[in-house]
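A lone chain, given as structure tokens: the form predicted alone.
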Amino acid sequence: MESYYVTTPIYYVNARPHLGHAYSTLVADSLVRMHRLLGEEAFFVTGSDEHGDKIVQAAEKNKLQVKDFVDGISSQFRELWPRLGIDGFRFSRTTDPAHEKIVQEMLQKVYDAGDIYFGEFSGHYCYGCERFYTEKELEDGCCPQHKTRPELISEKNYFFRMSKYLPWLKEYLLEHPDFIRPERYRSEALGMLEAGALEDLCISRPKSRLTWGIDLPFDSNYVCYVWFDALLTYISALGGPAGQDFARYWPGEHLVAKDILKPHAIFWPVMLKSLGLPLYRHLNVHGYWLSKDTKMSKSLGNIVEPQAMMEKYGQDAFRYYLFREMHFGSDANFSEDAMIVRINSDLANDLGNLFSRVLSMTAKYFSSIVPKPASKLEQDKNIVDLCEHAMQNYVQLMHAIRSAEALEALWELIRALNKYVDSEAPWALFKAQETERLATVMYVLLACMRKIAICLWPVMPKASVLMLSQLGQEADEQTAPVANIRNEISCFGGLEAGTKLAEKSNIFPRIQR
């Protein structure tokens, strides 16, 4: 069986969940599922970084030990997810004591094969970013994510040789064009590494400054800088580069926002290298949630909890809204009221509406059981191609991460069976009492609809299931509905007759304003 492994940022516990974890997460729950779907075996990783100034600083404000502090930040992670139907994922902690055997296992690795070296440093630091900049790399002086300007320090440290690399991962990056998808980050990689500014890569803080960390193996007055800490969580989920998950899932793909593009397509690369061990397939970068064209940020109060959103419309319809509003790589603007009217018009009105009129139909004229189908005619013949044509798009381009797209094939079929309902009329042929050509409309509608109902599973679990079920099908939200849609693409049908059908449906109810 085919594997796959897929990755989702650690994210730094100095704050509780916010959107942008949430999409993250969410992308990397539809791929597993969208794998599993294709008949493979799959899984994620996702945890929480705990290491660094920012943590000690947070905890400090909430006056909290930090370990008091750490754990409660990295339960709400963790509790979060399956309430937004995430699935399928290993949570890991940089605190765990596994994780720190295996940071300080390579670290002793780089260390002895010479890529770490001590040195005196002087340097801008930026406490928002927990690392040092050099002149060339800040914009007027700023720090070029938090537009602050960094405090000067001039200390001893560890460095590990990233400019040794530097060359190989250029080339790297020109021979392997889609490394880093989408092509405009790659660019984006490649202008760092031509503009020069990259030096080598302080992985080390003095205890006299920070205490909380995990301790270089090779010298105990220091812990290890975050970034080399936490980047390693991705092979420290899988029991490290000895372990038999590692053999059998590595190399995988990585999710991240644009905002930690550096440290995943500069730093993590040439630590790899380093160590001898093979690169990971992909790094997908997505864009920000704004809001009103604005970042979202605390000072700004225009933050959205993830939670708030899911009790108030329900996680399928908050989870089909950002897959659907996202174009992965772009940023997108996130509305309350462009998800009503999304929720109102492809849930209530398209796919909602298409069960319900179906399902009450078939309880009408065949008492809520799949009729036998007759041969088809040219307009039914149509819709099935374009049911097999839909889905094939679904899947290429769910595969590809872009579920906007995606989306849009699948429900390009949604409406085209609406329409289908209207101009073959079921209660005009019930009227004239042909019940055979009855009987092959109402069939080709409720085969397309199962069809529907197995694409959306990674997307929308839950009303997956709930669909499946009014079906008259067996499915769970945990495995997937079939052992390989792919099967399902290239045979119609796979919705026998005689089987007993919910009489109605309410899947999705407009949202009165």
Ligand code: ME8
Given for the second form:
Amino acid sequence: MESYYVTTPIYYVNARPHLGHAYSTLVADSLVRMHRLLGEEAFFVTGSDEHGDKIVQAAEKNKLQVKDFVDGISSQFRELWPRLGIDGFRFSRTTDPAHEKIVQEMLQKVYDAGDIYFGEFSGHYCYGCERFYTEKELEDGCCPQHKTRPELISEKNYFFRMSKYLPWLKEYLLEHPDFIRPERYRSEALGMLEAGALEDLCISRPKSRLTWGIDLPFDSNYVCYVWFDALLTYISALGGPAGQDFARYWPGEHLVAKDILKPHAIFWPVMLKSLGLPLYRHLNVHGYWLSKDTKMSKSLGNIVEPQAMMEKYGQDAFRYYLFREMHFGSDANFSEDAMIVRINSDLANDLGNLFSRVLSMTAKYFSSIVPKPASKLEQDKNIVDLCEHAMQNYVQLMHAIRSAEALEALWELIRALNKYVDSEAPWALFKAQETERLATVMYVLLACMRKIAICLWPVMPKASVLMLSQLGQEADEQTAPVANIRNEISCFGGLEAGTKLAEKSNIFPRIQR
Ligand code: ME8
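Would you generate the structure of this protein in the form predicted in complex with the ligand, following the form predicted alone above?
Below is the whole assembly, all chains and molecules, this chain first.
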């Protein structure tokens, strides 16, 4: 059985989860579900990044011991995901002893290989980013992300010989055009390499300044820099390079937003190279969720609470909107008004209406039993072809993390099915007692609806299960509804005549404003 492994960022626990975190985690969930639908063994790793200055400062602000503070926020992340229908993940914390042990082993390995040295350093330190900036990287003397003036700090520290590997990394990016995708982010990473501002990476913090971190195995006066620690979660969650899961799942895929392109595009591949480990497969970079055209972030205080949205609009509708609205790689504006329009038009009018009319007609004409189809006419064959084509596109696009286009492809079929109901007018066939023809039309509709419900399992697991159960199919939110969706694409049918169906359906009620 093929295996698939993907990761989300390991989120900082300095504040509660918001829509941005929820989005990355939902994408990971949908990918895992998609790969399970393709018959693969798949899971993802998410977790919490708990060391460093930023966390200590947040704990102090909340008047809590650091450990109590990180335990509290970390559980908020862990507990939120299942409420959003997110399943199939391993939750990793950077304060887990097993992770800390692997970080120390990896540090020692890099040190023994001669890629870590001790040196004096003075530089511009941004507390928000928890890193030093070179003069060239600053914009008007300020951190490009936080727009604050970094502090000039001078101290002795350990350095990772990153610069030694940068020419190799540049070659690698040039030779592997889809290593970082979409393309604009590969160009951005190449731009960083070409600008010449990257130097060796400071990977330690003296304990005189910070104790909340993992001890360097070769000098207990220092703790490890948070990024060196957090990035290693991607392999410590697999038990480290010697773990069984590592052999089975590595190399994996990474999912991040563009804010953390540099550590993932530059630091991480170089760390893996120094450790002699295979590089990840792809870095998949998405844009920002904006709130009134500004990046949603905890420091700006303009965040959207995923839990509140889900309670207000329902888990499926909320997930659908996020997957449909954001084109992976670009920014998207979050707006409740736009969400209501989507729910009413795509879910209530198109999909909900199709289920509701077809199920109630089957109840009326065939006592809710799937009829046996007779031979197909041209218009039926066109629908069957469209179904195959739409599913093919959908699977391919979801696989490529292009959910907005994938859903658009599926909705073409849903809209065509609603038109097919209008043009074939089952009520007229019933009246004229054309039972064979009526049976064929209803069968074509129901069989396509089953395929649509299967396709939607990665996007709206709850609704998919509900639609499948209304179609007399066994399904649950944790197990893929079919062994391999590819087998469903080219063979029409899959719904047995004689199956008992629900009499009516109201899966997506309209939202009144
Ligand atoms: O950077 N739009 O953690 P973090 C879309 N601990 N996604 C957003 C977003 C927004 N407005 N805001 C946040 C860290 N995100 C490090 C990561 S990994 C080894 C260490 C999501 O809590 C998005 O995935 O600041 C982004 O990359 C991540 O949260 C940053 O999370």
